[in-house]
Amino acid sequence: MAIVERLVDLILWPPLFYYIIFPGLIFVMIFEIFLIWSERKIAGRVQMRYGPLEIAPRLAGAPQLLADLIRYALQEVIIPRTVDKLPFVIAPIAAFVIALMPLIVTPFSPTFLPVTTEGSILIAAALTTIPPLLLILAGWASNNKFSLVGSARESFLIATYEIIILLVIASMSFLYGTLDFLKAVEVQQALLWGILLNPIAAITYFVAVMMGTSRFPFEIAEAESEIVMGAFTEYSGIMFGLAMGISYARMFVYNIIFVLLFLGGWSPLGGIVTGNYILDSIILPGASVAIKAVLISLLMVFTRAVYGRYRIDHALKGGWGFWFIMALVSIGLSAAVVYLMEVF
């Protein structure tokens, strides 16, 4: 019983339960899984095709994302000869694990808490703006001009969504009074859930996000159609496996994120009392934060059925022609929002 308890206890442990089992690299790694094969399945229901059926039919071709990350990992990795070999390599991999990076300090609960949750807001908001900085590198080190030109478009997004996306964040920080991601939802249970607050933060960050993570219409820097893969063109393997993996963890941590503070948290299940710790501390709220996550990539890959590409030029005049101004707008209206609650 004690070898038990302290196996149980190995597993609790806040920093090796955040980064490898939930919501850490293996709830991720199922999480893509499964939005990869909605995707596939959503996009065939609404547009009248077959998504994946062929493996195990009886079960929707659920086991064919298993099967691709199998073959991914047996194919072989072929470097070309006119790479940058040491930027090529390290760049993918480092901006799969920087991408996961901002979980370290995203609280699921209310009591079994990360590291630190003290500066949570604006810690998880500058590590998510590294990785998009190691997709530039990954496509200037291909020396490929698919891939030179793939990289090109994600710099000109990145001026763009990195920037709406800070500004939405400052201001549910300026609402809340504060830069902890478990003040936030203390606040939000307090009175009313961000969404409701601040309607236009919302759907600015969520339309954001979606340019942020290639989902359509803003799937531009790898549009197959048009550069192959962009960055990733040259990658192959499990290389390339990551590296379409890349968005997907991407997609999940700014969903947790929009979660935290705009759906308040882990409400209302991380409200409920069992008397057991497991279940009031990790499972129950655990699981209300990773389902609305969920639903809201659910909401992002649905796109992919209904909108085609956009053009760069209209992506960004878009970007910097309307949502720019609606990121100021939230900040306006999260000042005129505290100023009420001061009065009344």
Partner chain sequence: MSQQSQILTRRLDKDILEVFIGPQHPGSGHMRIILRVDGDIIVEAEPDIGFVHRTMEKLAEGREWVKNQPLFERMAILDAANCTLGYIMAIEKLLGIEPPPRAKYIRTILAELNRIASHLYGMGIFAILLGHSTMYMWFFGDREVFVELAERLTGQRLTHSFFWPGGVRRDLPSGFKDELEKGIKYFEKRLKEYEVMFLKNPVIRSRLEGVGYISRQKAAELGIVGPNIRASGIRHDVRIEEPYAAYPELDFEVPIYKEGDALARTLQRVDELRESLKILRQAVNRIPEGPILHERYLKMFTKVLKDVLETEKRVKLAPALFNLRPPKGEAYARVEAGRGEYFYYVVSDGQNKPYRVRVVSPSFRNSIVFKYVLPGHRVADLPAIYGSIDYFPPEADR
The other form holds:
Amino acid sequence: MAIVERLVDLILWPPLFYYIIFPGLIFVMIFEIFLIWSERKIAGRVQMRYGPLEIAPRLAGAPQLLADLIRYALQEVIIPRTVDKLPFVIAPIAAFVIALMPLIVTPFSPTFLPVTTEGSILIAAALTTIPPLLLILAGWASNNKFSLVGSARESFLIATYEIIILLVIASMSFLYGTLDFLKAVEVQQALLWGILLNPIAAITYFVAVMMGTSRFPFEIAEAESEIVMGAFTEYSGIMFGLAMGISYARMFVYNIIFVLLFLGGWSPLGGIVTGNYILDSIILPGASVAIKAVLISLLMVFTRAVYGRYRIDHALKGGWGFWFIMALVSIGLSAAVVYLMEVF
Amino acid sequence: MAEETEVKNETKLPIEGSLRKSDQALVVKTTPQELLDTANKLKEQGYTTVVSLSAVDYPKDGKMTLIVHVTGYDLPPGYPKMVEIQVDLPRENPKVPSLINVWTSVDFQEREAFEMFGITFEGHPDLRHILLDPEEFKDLRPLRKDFVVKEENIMLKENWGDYRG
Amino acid sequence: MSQQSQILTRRLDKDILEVFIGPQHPGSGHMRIILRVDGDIIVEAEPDIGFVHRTMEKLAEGREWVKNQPLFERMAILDAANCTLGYIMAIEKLLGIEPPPRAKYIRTILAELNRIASHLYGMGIFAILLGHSTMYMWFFGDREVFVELAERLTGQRLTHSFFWPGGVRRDLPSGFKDELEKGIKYFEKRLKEYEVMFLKNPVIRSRLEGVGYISRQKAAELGIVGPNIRASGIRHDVRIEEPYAAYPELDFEVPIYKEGDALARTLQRVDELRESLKILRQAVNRIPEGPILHERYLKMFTKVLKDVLETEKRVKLAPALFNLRPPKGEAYARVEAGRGEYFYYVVSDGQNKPYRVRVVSPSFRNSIVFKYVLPGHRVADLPAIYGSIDYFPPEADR
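Switching from the form predicted on its own: structure of the form predicted in complex with the partner chain?
Zooming out: every chain and molecule, the one shown earlier first.
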């Protein structure tokens, strides 16, 4: 039995557990399967059809993405002769890995986290800005006109949404007076959820994340009817599957940050004390964070059923002309809230 | 003596021609030299759009007839709805002035007549193949009567085993 | 070196990128548009059509007159009734016969069913080009109603081959009137939902407003047809200009828009859907009793064929009927199909096969828009313009 205990200990060793199981790779995979399945199911319901049904009809086609992944994995990965091979291969893989990196510093419970640092918000925000650069690299390395146009569009969009997201995160950390997620959640538990303290920041962040993870109506960088698949036009097989997963992984990470900054982190389930360490420190708080993140993600993917696609100049005009100003306003609102808190 | 199929133009349109009984189209016969003149006259009368520009090949008579159908949207009452311009051309190296400066809508149709009949439209800025493959149909003119379509049998009765490989 | 490749590889100005949209592109049909773009702005566009060309005009010369009907249907199988009606009418003009009134009404009903189905198809493609997947599914799903109705009437979902010079091949089936009324009521309800979801959708509106503007004068100059020219303010509709079938007896309007942009073309189509519903309702209520085939054929019928016509209300075709020999002469006929005006010009030399058939399809005439309207727009406007003119490659290529 000692071996089993050792194994359980090893699996529960925070760095390993955190990065491999929850909220790392395996959880993100399950999350993506669930999210893509429900995106297709919801869209199907709106569009008078069934959605995925062929694989396991009793589970309403839920393992469809697994089947797709197996197909992707078995397909030949074609690397065209004209591409710049090293960046072509590295870019999507690196982008996927780095897209998940912010999870190192995002806590899922007050006690269970691999890296404790004072500047966790700063690190997470910095890491989220890297994957889009790798997407641009992928488009450039593909040596394809559609990829190039897709990269150019992506680079225009980055400049817009990254600034908005960073400004909003700055406004919230200004409000909480900290750069640490743990303290930010503590402030929210003591006071109010961030979405009530600064609703403008929450809405702005929500829209900017939709822009950043190319959800409709901002699915501009990979607009199918215009530029085929944007930066990923030349990819095939598992590389394509990976490239498709990047935007969902990024959306997941952004929404974890959203939950921690605006939706009170692990409250309400995190406050329950049962005496069991695993239940108290991992499952209950982790579940409350994850469920909130999933709900926000579902809201984001639902827009596919309602909206078309903006033109890039409309999106940029909206980004700089309206949401950028809203981000500045949210800083002002934060300042006002901080002032009011000090007065009362 | 066949039944009269065409009657004199009695519509208000001041252009010489004859009305065809079957469909009430005004048929205007002209020559390649006067084609542009006729076209300009028709345009002045309000015929703004070319519906069809094509040809009919008559190898027995040794001629080819360019046929242009013109219509307009704000025609005065009493004008025929459709005017048909007929131009007789030789079968060898037929040439007509391009109508593109009169009617822009003729652009692609002249290219089609060029590839299908080999009619050269002098003055067309971009006269090349539009529907057919320019390599394969370099010298072939499919809609001429001497181009015969080989009809394949539905069932290969003899030696069909050879084709199965 | 061939002509084409010389043009494709010609030297371009500095900073001009050549983008090939199609034929293997999710946003193009069976066609290619060669775009030369400066940044995001199109400076030159060159439609390269003909990928599904079948030289139907030549093939038609090798078949008997009526056997060309299934051939011409293949131009636009989703609008099969409208695109063959012109051919049948041209033969009727040569023969000098008119179909009986009941046949005219049945023709009108089928033509309008096809028009609605064709509009819905075009708008479905348009929606997916703009990234609106819900409307794509809705348009295609609701199109099924009218395809099924056409199947009830003719026995075929798409390629009906339903007309005959001087009549139609089947009478209205029993209970058709109620089913049609049910379909119309359902669709009227859906039209309101379309408005909320698609026509008033802010994202869609921002994509369409002011895009692909064609002025009234330019529309006449380019010779575009159908809803596209009507959205530019020209009331050109063959149904009122040269009325055919039962249209002169029916009460309907031809809506026009003055704006001439992609949005106007979309709204134009929706308005035409409403008018088509109106026509269908009237036609099915006012349909007169009587024969469905010209009496000229009855002389040729044997007793068995006459019995089938009397009891089953359908025309059983005798082989002799296919040897139709219209007298020598020429005739043109035009028909307003879903996408615009079909023009047929037939030349007969008295044989059982046509001497020459000229067909001009609306998409062929509309394809000129790509060359003359696209320059000056953004690359992202291409789907909006492409979809809004409802271009259908097999129809254009013939």
